[in-house]
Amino acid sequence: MTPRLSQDQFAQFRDDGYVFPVSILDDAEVVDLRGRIEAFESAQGTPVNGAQRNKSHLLFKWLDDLIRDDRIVDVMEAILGPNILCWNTLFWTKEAGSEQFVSWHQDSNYWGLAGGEVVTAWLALSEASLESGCMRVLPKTHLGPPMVHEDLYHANNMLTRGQEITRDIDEAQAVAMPLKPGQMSLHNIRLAHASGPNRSADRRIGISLHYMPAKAMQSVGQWDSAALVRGTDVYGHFAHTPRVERDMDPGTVAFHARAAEAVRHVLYHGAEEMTAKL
(Lines of atoms letter the chains of each structure in order from A and count residues from 1; the text may use other names and numbers.)
(Lines give C-alpha, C1' and ligand atoms only; values in the text may rest on other atoms or scores of the structure.)
Protein backbone atom coordinates (compact mmCIF):
# COMPACT_ATOMS: atom_id res chain seq x y z
CA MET A 1 0.00 0.00 0.00
CA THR A 2 1.34 3.43 -0.96
CA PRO A 3 1.86 5.68 2.08
CA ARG A 4 -0.41 8.70 2.18
CA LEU A 5 -0.62 11.60 4.58
CA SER A 6 -3.97 11.78 6.32
CA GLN A 7 -5.70 15.13 6.61
CA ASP A 8 -4.55 15.34 10.22
CA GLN A 9 -0.94 14.57 9.26
CA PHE A 10 -1.01 17.11 6.46
CA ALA A 11 -2.38 19.73 8.86
CA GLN A 12 0.30 18.88 11.42
CA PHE A 13 3.03 19.25 8.83
CA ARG A 14 1.63 22.62 7.73
CA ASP A 15 1.03 23.97 11.23
CA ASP A 16 3.83 22.41 13.28
CA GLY A 17 6.42 21.86 10.53
CA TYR A 18 6.89 18.11 10.96
CA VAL A 19 5.16 14.74 10.90
CA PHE A 20 6.25 11.20 11.79
CA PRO A 21 6.35 8.27 11.45
CA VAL A 22 5.53 7.41 7.84
CA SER A 23 6.23 3.75 7.01
CA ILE A 24 8.06 3.32 3.70
CA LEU A 25 10.25 0.20 3.52
CA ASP A 26 9.45 -3.32 4.67
CA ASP A 27 11.86 -5.37 6.78
CA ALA A 28 13.42 -7.17 3.81
CA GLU A 29 14.12 -3.88 2.03
CA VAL A 30 15.75 -2.43 5.13
CA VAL A 31 18.01 -5.48 5.49
CA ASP A 32 18.93 -5.27 1.80
CA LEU A 33 19.79 -1.56 1.82
CA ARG A 34 21.69 -1.67 5.08
CA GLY A 35 23.58 -4.66 3.72
CA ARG A 36 24.51 -2.72 0.58
CA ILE A 37 25.82 0.21 2.61
CA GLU A 38 27.84 -1.94 4.95
CA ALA A 39 29.24 -4.10 2.14
CA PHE A 40 30.50 -0.93 0.44
CA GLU A 41 32.00 0.31 3.70
CA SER A 42 33.68 -3.03 4.32
CA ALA A 43 35.16 -3.04 0.83
CA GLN A 44 36.62 0.43 1.17
CA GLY A 45 37.68 -0.14 4.77
CA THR A 46 35.91 2.88 6.25
CA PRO A 47 32.35 4.13 6.76
CA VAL A 48 30.75 6.43 4.22
CA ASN A 49 32.47 9.72 4.97
CA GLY A 50 33.52 13.12 3.70
CA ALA A 51 32.16 14.02 0.29
CA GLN A 52 30.59 10.54 0.01
CA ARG A 53 27.95 11.61 2.56
CA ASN A 54 26.63 14.35 0.28
CA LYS A 55 24.84 14.04 -3.09
CA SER A 56 25.16 10.32 -2.40
CA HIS A 57 22.51 9.34 -4.96
CA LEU A 58 25.17 10.03 -7.59
CA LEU A 59 27.33 7.25 -6.14
CA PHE A 60 24.82 4.48 -5.46
CA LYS A 61 22.20 3.18 -7.88
CA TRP A 62 19.99 1.94 -5.03
CA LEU A 63 19.86 5.46 -3.58
CA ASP A 64 19.18 7.05 -6.96
CA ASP A 65 16.29 4.59 -7.27
CA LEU A 66 15.13 5.37 -3.73
CA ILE A 67 14.77 9.13 -4.27
CA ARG A 68 12.39 8.30 -7.14
CA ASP A 69 10.41 5.66 -5.22
CA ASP A 70 6.69 6.32 -5.64
CA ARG A 71 6.08 5.61 -1.96
CA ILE A 72 8.16 8.65 -1.06
CA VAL A 73 7.48 10.89 -4.05
CA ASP A 74 3.70 10.45 -3.76
CA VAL A 75 3.90 11.89 -0.25
CA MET A 76 6.02 14.76 -1.55
CA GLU A 77 3.60 15.49 -4.36
CA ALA A 78 0.81 16.01 -1.83
CA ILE A 79 2.92 18.76 -0.25
CA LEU A 80 4.92 20.22 -3.13
CA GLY A 81 2.80 19.66 -6.22
CA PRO A 82 3.43 17.61 -9.37
CA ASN A 83 6.86 18.89 -10.49
CA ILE A 84 9.48 17.77 -8.00
CA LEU A 85 13.25 17.96 -7.69
CA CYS A 86 15.41 16.13 -5.17
CA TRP A 87 18.17 18.59 -4.34
CA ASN A 88 20.36 16.45 -2.11
CA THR A 89 20.85 13.22 -0.21
CA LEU A 90 22.91 12.94 2.97
CA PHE A 91 24.07 10.04 5.12
CA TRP A 92 23.66 10.51 8.88
CA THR A 93 25.43 7.58 10.52
CA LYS A 94 26.33 7.65 14.19
CA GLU A 95 28.43 4.70 15.26
CA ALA A 96 27.48 2.77 18.40
CA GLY A 97 28.63 4.75 21.42
CA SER A 98 29.53 7.75 19.27
CA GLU A 99 29.61 11.23 20.81
CA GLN A 100 28.63 12.81 17.50
CA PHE A 101 25.60 15.09 17.65
CA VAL A 102 23.73 17.64 15.58
CA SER A 103 23.23 21.05 17.19
CA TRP A 104 20.00 23.04 17.04
CA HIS A 105 19.81 24.68 13.62
CA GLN A 106 17.60 25.64 10.67
CA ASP A 107 18.76 24.31 7.30
CA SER A 108 17.12 27.19 5.47
CA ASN A 109 19.82 29.53 6.80
CA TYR A 110 22.55 27.67 4.93
CA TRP A 111 21.19 25.92 1.86
CA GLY A 112 20.59 28.95 -0.34
CA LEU A 113 17.29 27.54 -1.63
CA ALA A 114 14.55 30.03 -2.40
CA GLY A 115 11.29 30.29 -4.31
CA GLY A 116 9.48 27.27 -2.91
CA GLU A 117 9.01 25.03 0.10
CA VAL A 118 11.74 22.49 0.77
CA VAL A 119 10.94 19.28 2.65
CA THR A 120 13.37 16.82 4.24
CA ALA A 121 12.45 13.15 4.38
CA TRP A 122 14.65 11.45 6.99
CA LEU A 123 14.65 7.68 6.44
CA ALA A 124 15.85 5.28 9.13
CA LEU A 125 17.79 2.16 8.09
CA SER A 126 18.41 1.19 11.72
CA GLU A 127 16.48 2.13 14.81
CA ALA A 128 16.54 5.86 15.52
CA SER A 129 15.57 5.95 19.18
CA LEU A 130 16.07 8.41 21.99
CA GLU A 131 19.00 6.27 23.10
CA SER A 132 20.61 6.25 19.65
CA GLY A 133 20.17 9.98 19.09
CA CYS A 134 16.98 10.44 17.07
CA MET A 135 16.00 13.83 15.74
CA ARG A 136 14.25 16.40 17.93
CA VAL A 137 12.31 19.36 16.60
CA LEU A 138 10.92 22.63 17.92
CA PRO A 139 7.34 22.83 16.60
CA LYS A 140 6.22 25.94 14.71
CA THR A 141 9.69 27.49 14.46
CA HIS A 142 9.30 27.27 10.69
CA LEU A 143 6.63 29.96 10.92
CA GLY A 144 8.82 32.62 12.52
CA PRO A 145 11.82 34.63 11.38
CA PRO A 146 15.25 32.99 11.03
CA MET A 147 16.81 32.25 14.40
CA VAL A 148 20.27 33.48 15.39
CA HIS A 149 23.06 30.98 14.67
CA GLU A 150 26.76 30.91 15.50
CA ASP A 151 29.48 28.84 13.81
CA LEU A 152 31.14 26.92 16.65
CA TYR A 153 32.98 24.15 14.75
CA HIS A 154 32.67 21.62 17.58
CA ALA A 155 34.66 18.49 16.70
CA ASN A 156 31.73 16.13 17.35
CA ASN A 157 29.13 18.25 15.58
CA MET A 158 28.07 16.55 12.33
CA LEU A 159 27.14 19.87 10.73
CA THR A 160 29.60 21.39 8.28
CA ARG A 161 30.40 24.55 10.24
CA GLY A 162 29.05 23.57 13.64
CA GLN A 163 26.21 26.03 13.17
CA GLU A 164 24.14 26.32 16.31
CA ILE A 165 21.16 28.34 17.48
CA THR A 166 22.53 29.91 20.64
CA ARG A 167 19.44 31.63 22.02
CA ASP A 168 15.68 31.11 22.37
CA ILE A 169 15.90 27.31 22.58
CA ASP A 170 13.32 25.91 24.99
CA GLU A 171 14.18 22.23 25.39
CA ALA A 172 10.89 21.71 27.24
CA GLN A 173 9.09 22.36 23.94
CA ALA A 174 11.23 19.92 21.93
CA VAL A 175 9.54 16.89 20.36
CA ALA A 176 11.54 13.70 19.76
CA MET A 177 10.90 11.80 16.51
CA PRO A 178 11.94 8.18 17.10
CA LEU A 179 11.74 5.94 14.05
CA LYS A 180 11.79 2.21 13.44
CA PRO A 181 13.88 0.90 10.53
CA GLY A 182 12.02 1.64 7.29
CA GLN A 183 10.11 4.61 8.67
CA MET A 184 10.66 8.24 7.73
CA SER A 185 9.92 11.61 9.25
CA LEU A 186 9.19 14.80 7.33
CA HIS A 187 10.13 18.33 8.31
CA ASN A 188 10.16 21.78 6.77
CA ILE A 189 13.74 23.00 6.35
CA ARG A 190 12.89 26.17 8.27
CA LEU A 191 12.09 24.08 11.35
CA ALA A 192 14.69 24.10 14.15
CA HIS A 193 15.96 20.57 14.79
CA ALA A 194 18.80 18.71 16.49
CA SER A 195 19.91 15.24 17.63
CA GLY A 196 22.03 13.82 20.43
CA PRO A 197 24.82 11.23 20.61
CA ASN A 198 24.31 7.51 20.07
CA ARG A 199 24.29 5.74 23.43
CA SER A 200 23.03 2.46 21.95
CA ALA A 201 24.91 -0.69 20.97
CA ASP A 202 24.01 -0.43 17.26
CA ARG A 203 24.84 2.05 14.53
CA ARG A 204 22.21 4.68 13.89
CA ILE A 205 21.98 4.82 10.09
CA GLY A 206 19.76 7.42 8.46
CA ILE A 207 19.59 9.08 5.06
CA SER A 208 17.99 12.44 4.47
CA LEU A 209 16.35 13.17 1.10
CA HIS A 210 15.64 16.83 0.32
CA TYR A 211 12.79 17.68 -2.04
CA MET A 212 11.53 20.94 -3.53
CA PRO A 213 9.23 22.14 -6.32
CA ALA A 214 10.84 22.67 -9.71
CA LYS A 215 10.32 26.45 -9.39
CA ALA A 216 12.82 26.65 -6.50
CA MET A 217 16.21 28.20 -7.17
CA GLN A 218 19.69 28.43 -5.69
CA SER A 219 20.51 31.92 -4.39
CA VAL A 220 24.17 31.19 -3.57
CA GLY A 221 26.70 30.35 -6.25
CA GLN A 222 26.29 30.10 -10.00
CA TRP A 223 25.74 26.36 -10.46
CA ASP A 224 23.89 23.65 -8.55
CA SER A 225 22.25 20.35 -9.37
CA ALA A 226 19.12 18.37 -8.53
CA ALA A 227 17.37 15.22 -9.71
CA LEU A 228 14.05 15.60 -11.50
CA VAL A 229 12.03 12.85 -9.81
CA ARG A 230 8.54 13.68 -11.05
CA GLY A 231 6.83 15.87 -13.60
CA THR A 232 8.59 18.50 -15.69
CA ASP A 233 11.05 21.31 -15.07
CA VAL A 234 10.34 24.36 -17.22
CA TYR A 235 12.55 26.61 -15.08
CA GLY A 236 16.01 25.10 -15.52
CA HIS A 237 17.38 26.55 -12.30
CA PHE A 238 19.34 23.38 -11.56
CA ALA A 239 21.40 21.03 -13.71
CA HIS A 240 19.65 17.67 -13.68
CA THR A 241 21.70 14.89 -12.14
CA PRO A 242 22.19 11.87 -14.44
CA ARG A 243 20.59 8.51 -13.71
CA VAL A 244 22.97 6.05 -12.09
CA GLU A 245 23.37 2.74 -13.90
CA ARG A 246 25.57 1.02 -11.30
CA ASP A 247 27.21 1.85 -7.98
CA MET A 248 30.31 4.05 -8.31
CA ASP A 249 29.86 4.47 -12.05
CA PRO A 250 32.81 6.58 -13.27
CA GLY A 251 30.57 9.02 -15.14
CA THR A 252 28.28 9.79 -12.24
CA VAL A 253 31.21 9.74 -9.79
CA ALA A 254 32.74 12.57 -11.82
CA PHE A 255 29.43 14.48 -11.75
CA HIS A 256 29.25 13.83 -8.01
CA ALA A 257 32.63 15.46 -7.43
CA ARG A 258 31.42 18.70 -9.03
CA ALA A 259 27.98 18.56 -7.41
CA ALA A 260 29.32 17.88 -3.91
CA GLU A 261 31.87 20.67 -4.20
CA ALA A 262 29.14 23.10 -5.31
CA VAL A 263 27.05 22.22 -2.25
CA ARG A 264 30.11 22.55 -0.02
CA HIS A 265 30.58 26.13 -1.19
CA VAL A 266 26.90 26.86 -0.60
CA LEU A 267 27.04 25.48 2.94
CA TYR A 268 30.18 27.44 3.80
CA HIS A 269 29.02 30.67 2.18
CA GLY A 270 29.96 33.52 4.51
CA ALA A 271 31.86 31.26 6.92
CA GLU A 272 35.23 32.31 8.29
CA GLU A 273 36.80 28.92 7.76
CA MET A 274 36.26 25.91 5.54
CA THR A 275 36.91 22.34 6.64
CA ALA A 276 36.59 18.95 4.97
CA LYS A 277 33.45 17.60 6.62
CA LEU A 278 31.84 17.23 3.20
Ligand SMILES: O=C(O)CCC(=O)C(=O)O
Second form
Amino acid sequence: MTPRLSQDQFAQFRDDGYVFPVSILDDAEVVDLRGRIEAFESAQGTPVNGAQRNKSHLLFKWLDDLIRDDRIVDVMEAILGPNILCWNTLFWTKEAGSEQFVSWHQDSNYWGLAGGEVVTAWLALSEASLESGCMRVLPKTHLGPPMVHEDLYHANNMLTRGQEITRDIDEAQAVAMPLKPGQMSLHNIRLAHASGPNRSADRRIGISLHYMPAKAMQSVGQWDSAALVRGTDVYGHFAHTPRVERDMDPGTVAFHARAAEAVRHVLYHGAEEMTAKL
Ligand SMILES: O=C(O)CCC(=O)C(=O)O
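Form predicted together with this ligand structure, per the form predicted on its own context:
First the chain shown before, then all remaining chains and molecules of the complex.
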Protein backbone atom coordinates (compact mmCIF):
# COMPACT_ATOMS: atom_id res chain seq x y z
CA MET A 1 0.00 0.00 0.00
CA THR A 2 1.33 3.47 -0.88
CA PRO A 3 0.90 5.74 2.12
CA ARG A 4 -1.22 8.78 1.30
CA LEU A 5 0.91 10.94 3.59
CA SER A 6 4.69 11.13 3.36
CA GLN A 7 6.88 11.12 6.48
CA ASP A 8 7.30 14.88 6.03
CA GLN A 9 3.54 15.34 5.97
CA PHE A 10 3.09 13.29 9.14
CA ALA A 11 5.80 15.39 10.76
CA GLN A 12 4.04 18.56 9.61
CA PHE A 13 0.77 17.33 11.10
CA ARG A 14 2.51 16.59 14.40
CA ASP A 15 4.51 19.83 14.55
CA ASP A 16 2.14 22.35 12.94
CA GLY A 17 -1.20 20.70 13.69
CA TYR A 18 -2.49 20.44 10.11
CA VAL A 19 -1.72 18.99 6.71
CA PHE A 20 -3.31 19.39 3.27
CA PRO A 21 -4.12 18.55 0.54
CA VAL A 22 -4.56 14.78 0.73
CA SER A 23 -6.27 13.33 -2.35
CA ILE A 24 -8.99 10.84 -1.44
CA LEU A 25 -11.87 10.70 -3.96
CA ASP A 26 -11.63 10.72 -7.74
CA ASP A 27 -13.79 13.01 -9.89
CA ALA A 28 -16.45 10.38 -10.55
CA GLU A 29 -16.84 9.68 -6.82
CA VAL A 30 -17.18 13.39 -6.06
CA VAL A 31 -19.87 13.78 -8.74
CA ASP A 32 -21.67 10.75 -7.34
CA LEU A 33 -21.62 11.95 -3.70
CA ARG A 34 -22.52 15.53 -4.52
CA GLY A 35 -25.36 14.19 -6.69
CA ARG A 36 -26.66 12.10 -3.79
CA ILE A 37 -26.60 15.07 -1.41
CA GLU A 38 -28.29 17.37 -3.87
CA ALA A 39 -30.94 14.78 -4.83
CA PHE A 40 -31.76 14.43 -1.12
CA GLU A 41 -31.93 18.21 -0.76
CA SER A 42 -34.20 18.59 -3.81
CA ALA A 43 -36.51 15.91 -2.45
CA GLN A 44 -36.80 17.56 0.98
CA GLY A 45 -36.88 21.08 -0.46
CA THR A 46 -34.07 22.49 1.73
CA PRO A 47 -30.32 22.03 2.11
CA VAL A 48 -29.13 19.57 4.74
CA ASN A 49 -29.72 21.62 7.89
CA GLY A 50 -30.05 21.67 11.68
CA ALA A 51 -29.63 18.25 13.31
CA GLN A 52 -29.17 16.63 9.87
CA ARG A 53 -25.74 18.29 9.71
CA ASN A 54 -24.56 16.37 12.73
CA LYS A 55 -23.92 12.59 13.12
CA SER A 56 -24.99 12.50 9.48
CA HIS A 57 -23.41 9.08 8.91
CA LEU A 58 -26.50 7.69 10.68
CA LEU A 59 -28.73 9.18 7.96
CA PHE A 60 -26.78 8.41 4.78
CA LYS A 61 -25.38 5.01 3.86
CA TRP A 62 -22.74 6.58 1.58
CA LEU A 63 -21.40 8.58 4.52
CA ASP A 64 -21.42 5.57 6.86
CA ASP A 65 -19.34 3.85 4.14
CA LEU A 66 -17.08 6.88 3.71
CA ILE A 67 -16.06 7.10 7.38
CA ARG A 68 -14.80 3.50 7.04
CA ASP A 69 -13.03 4.08 3.70
CA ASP A 70 -9.49 2.62 3.88
CA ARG A 71 -8.06 5.62 2.07
CA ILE A 72 -9.03 7.81 5.05
CA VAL A 73 -8.78 5.28 7.87
CA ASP A 74 -5.26 4.15 6.85
CA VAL A 75 -4.11 7.74 7.37
CA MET A 76 -5.87 7.85 10.73
CA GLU A 77 -4.32 4.55 11.79
CA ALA A 78 -0.85 5.96 11.15
CA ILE A 79 -1.68 8.86 13.50
CA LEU A 80 -4.03 7.33 16.07
CA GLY A 81 -3.04 3.67 16.22
CA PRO A 82 -5.00 0.51 15.38
CA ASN A 83 -8.28 0.97 17.29
CA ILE A 84 -10.24 3.87 15.86
CA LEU A 85 -13.61 5.49 16.48
CA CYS A 86 -15.29 8.08 14.30
CA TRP A 87 -17.04 10.33 16.80
CA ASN A 88 -18.94 12.63 14.47
CA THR A 89 -19.64 13.71 10.92
CA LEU A 90 -20.67 17.27 10.20
CA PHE A 91 -21.85 19.04 7.03
CA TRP A 92 -20.34 22.46 6.28
CA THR A 93 -22.21 23.88 3.28
CA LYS A 94 -21.85 27.55 2.42
CA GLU A 95 -24.22 28.53 -0.37
CA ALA A 96 -22.89 30.52 -3.33
CA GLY A 97 -22.55 34.16 -2.37
CA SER A 98 -23.38 33.38 1.26
CA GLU A 99 -22.05 35.54 4.10
CA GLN A 100 -21.75 32.52 6.38
CA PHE A 101 -18.40 32.25 8.08
CA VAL A 102 -16.65 30.35 10.85
CA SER A 103 -14.90 32.41 13.52
CA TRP A 104 -11.50 31.50 14.97
CA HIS A 105 -11.97 28.66 17.44
CA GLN A 106 -10.48 25.50 18.92
CA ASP A 107 -12.76 22.46 18.81
CA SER A 108 -11.18 21.04 21.97
CA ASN A 109 -13.06 23.71 23.98
CA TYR A 110 -16.45 22.35 22.96
CA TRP A 111 -16.41 18.64 22.17
CA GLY A 112 -15.91 17.30 25.69
CA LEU A 113 -13.47 14.67 24.40
CA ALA A 114 -10.55 13.63 26.56
CA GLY A 115 -8.02 10.86 26.91
CA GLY A 116 -6.74 10.69 23.33
CA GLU A 117 -5.88 12.78 20.27
CA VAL A 118 -8.75 13.78 18.01
CA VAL A 119 -8.16 14.44 14.32
CA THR A 120 -10.58 16.10 11.91
CA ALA A 121 -10.56 15.10 8.26
CA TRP A 122 -12.32 17.85 6.29
CA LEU A 123 -13.31 16.51 2.88
CA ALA A 124 -14.20 18.89 0.04
CA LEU A 125 -17.05 17.91 -2.28
CA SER A 126 -16.80 21.17 -4.23
CA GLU A 127 -14.01 23.68 -4.67
CA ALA A 128 -12.84 25.06 -1.32
CA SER A 129 -10.79 28.11 -2.29
CA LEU A 130 -10.05 31.38 -0.56
CA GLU A 131 -12.87 32.85 -2.69
CA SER A 132 -15.38 30.20 -1.58
CA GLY A 133 -14.31 30.39 2.08
CA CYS A 134 -11.84 27.56 2.62
CA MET A 135 -10.50 26.92 6.09
CA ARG A 136 -7.57 28.86 7.50
CA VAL A 137 -5.45 27.66 10.40
CA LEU A 138 -2.99 29.12 12.89
CA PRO A 139 -0.01 26.74 12.85
CA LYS A 140 1.23 25.33 16.17
CA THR A 141 -1.66 26.66 18.24
CA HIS A 142 -2.42 23.01 19.09
CA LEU A 143 0.79 23.00 21.15
CA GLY A 144 -0.08 26.01 23.29
CA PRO A 145 -2.54 26.54 26.15
CA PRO A 146 -6.28 26.73 25.41
CA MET A 147 -7.14 30.13 23.93
CA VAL A 148 -9.83 32.41 25.38
CA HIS A 149 -13.19 32.17 23.56
CA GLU A 150 -16.31 34.31 23.84
CA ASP A 151 -19.85 33.37 22.75
CA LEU A 152 -20.93 36.10 20.32
CA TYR A 153 -23.92 34.43 18.59
CA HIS A 154 -23.36 36.20 15.27
CA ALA A 155 -26.22 35.20 12.93
CA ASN A 156 -23.88 34.35 10.03
CA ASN A 157 -21.47 32.36 12.16
CA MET A 158 -21.92 28.65 11.42
CA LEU A 159 -20.72 27.71 14.90
CA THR A 160 -23.38 26.80 17.44
CA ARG A 161 -22.90 29.71 19.82
CA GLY A 162 -20.73 31.92 17.64
CA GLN A 163 -17.76 31.07 19.80
CA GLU A 164 -14.75 33.16 18.90
CA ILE A 165 -11.18 33.55 20.02
CA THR A 166 -11.14 37.27 20.61
CA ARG A 167 -7.51 37.65 21.74
CA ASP A 168 -4.07 36.68 20.46
CA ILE A 169 -5.09 36.00 16.85
CA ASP A 170 -2.27 37.00 14.51
CA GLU A 171 -3.91 36.95 11.08
CA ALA A 172 -0.49 37.38 9.48
CA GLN A 173 0.40 33.87 10.66
CA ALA A 174 -2.76 32.26 9.23
CA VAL A 175 -2.37 29.60 6.55
CA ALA A 176 -5.19 28.98 4.05
CA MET A 177 -6.02 25.36 3.20
CA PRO A 178 -7.56 25.42 -0.30
CA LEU A 179 -8.82 22.05 -1.48
CA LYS A 180 -9.99 20.64 -4.80
CA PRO A 181 -13.12 18.51 -4.78
CA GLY A 182 -12.16 15.06 -3.46
CA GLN A 183 -9.23 16.31 -1.36
CA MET A 184 -9.13 16.46 2.42
CA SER A 185 -7.21 18.39 5.03
CA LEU A 186 -6.40 17.16 8.53
CA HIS A 187 -6.30 19.27 11.65
CA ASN A 188 -5.71 18.62 15.33
CA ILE A 189 -8.65 19.21 17.72
CA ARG A 190 -6.65 21.95 19.49
CA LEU A 191 -5.63 23.87 16.36
CA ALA A 192 -7.22 27.33 15.95
CA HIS A 193 -9.09 27.55 12.64
CA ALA A 194 -11.64 29.73 10.86
CA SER A 195 -13.13 30.40 7.42
CA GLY A 196 -14.60 33.35 5.55
CA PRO A 197 -17.74 33.89 3.45
CA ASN A 198 -18.36 32.22 0.09
CA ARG A 199 -17.84 34.85 -2.62
CA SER A 200 -17.88 32.26 -5.42
CA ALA A 201 -20.69 31.22 -7.75
CA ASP A 202 -20.81 27.63 -6.47
CA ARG A 203 -21.75 26.09 -3.15
CA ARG A 204 -18.83 25.20 -0.91
CA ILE A 205 -19.65 21.73 0.35
CA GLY A 206 -17.44 20.07 2.95
CA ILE A 207 -17.93 17.28 5.44
CA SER A 208 -15.81 16.91 8.53
CA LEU A 209 -15.10 13.45 9.94
CA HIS A 210 -13.78 13.34 13.50
CA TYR A 211 -11.57 10.43 14.49
CA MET A 212 -10.07 9.38 17.82
CA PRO A 213 -8.53 6.31 19.44
CA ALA A 214 -10.94 3.91 21.17
CA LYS A 215 -9.54 4.91 24.59
CA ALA A 216 -10.94 8.47 24.26
CA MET A 217 -13.73 9.51 26.61
CA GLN A 218 -16.63 11.93 26.67
CA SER A 219 -16.16 14.18 29.70
CA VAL A 220 -19.29 16.31 29.32
CA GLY A 221 -22.17 14.17 28.13
CA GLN A 222 -23.65 11.26 30.06
CA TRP A 223 -24.11 9.18 26.92
CA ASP A 224 -22.40 9.55 23.56
CA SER A 225 -21.88 7.44 20.46
CA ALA A 226 -19.18 6.76 17.87
CA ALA A 227 -18.62 4.37 14.98
CA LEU A 228 -15.93 1.72 15.42
CA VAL A 229 -14.20 2.04 12.05
CA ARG A 230 -11.10 -0.09 12.69
CA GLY A 231 -9.75 -2.55 15.24
CA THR A 232 -11.42 -3.30 18.53
CA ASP A 233 -12.84 -1.28 21.39
CA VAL A 234 -12.12 -2.76 24.80
CA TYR A 235 -13.09 0.45 26.59
CA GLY A 236 -16.79 0.81 25.77
CA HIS A 237 -16.79 4.56 26.44
CA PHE A 238 -19.08 5.21 23.46
CA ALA A 239 -22.14 3.35 22.19
CA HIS A 240 -21.27 2.07 18.73
CA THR A 241 -23.40 3.52 15.95
CA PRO A 242 -25.14 0.81 13.91
CA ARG A 243 -24.25 0.19 10.26
CA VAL A 244 -26.61 1.95 7.87
CA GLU A 245 -28.19 -0.30 5.25
CA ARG A 246 -29.93 2.45 3.26
CA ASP A 247 -30.37 6.22 3.40
CA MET A 248 -32.91 7.40 5.98
CA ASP A 249 -33.45 3.92 7.37
CA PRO A 250 -36.04 4.37 10.17
CA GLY A 251 -33.90 2.37 12.63
CA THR A 252 -30.77 4.43 12.18
CA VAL A 253 -32.81 7.66 11.86
CA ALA A 254 -34.11 6.95 15.37
CA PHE A 255 -30.56 6.31 16.60
CA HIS A 256 -29.50 9.52 14.88
CA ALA A 257 -32.10 11.55 16.77
CA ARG A 258 -30.66 10.38 20.10
CA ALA A 259 -27.02 10.63 19.02
CA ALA A 260 -27.36 14.11 17.46
CA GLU A 261 -29.21 15.40 20.50
CA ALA A 262 -26.46 14.09 22.78
CA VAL A 263 -23.81 15.92 20.73
CA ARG A 264 -25.96 19.05 20.68
CA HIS A 265 -26.00 19.04 24.48
CA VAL A 266 -22.22 18.62 24.56
CA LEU A 267 -21.68 21.46 22.08
CA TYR A 268 -23.96 23.84 23.98
CA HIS A 269 -22.65 22.85 27.41
CA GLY A 270 -22.39 26.01 29.51
CA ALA A 271 -23.88 28.23 26.76
CA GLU A 272 -26.45 30.89 27.58
CA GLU A 273 -28.75 29.81 24.76
CA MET A 274 -29.18 26.98 22.26
CA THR A 275 -29.70 28.04 18.65
CA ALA A 276 -31.12 26.03 15.72
CA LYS A 277 -27.74 25.80 14.00
CA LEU A 278 -27.32 22.19 15.09
O1 LIG B 1 -16.03 24.37 7.18
C2 LIG B 1 -15.47 25.30 7.75
O3 LIG B 1 -15.27 26.36 7.18
C4 LIG B 1 -15.04 25.18 9.17
C5 LIG B 1 -15.03 23.75 9.62
C6 LIG B 1 -14.62 23.55 11.03
O7 LIG B 1 -14.62 24.44 11.84
C8 LIG B 1 -14.19 22.22 11.42
O9 LIG B 1 -14.24 21.28 10.60
O10 LIG B 1 -13.77 22.04 12.59
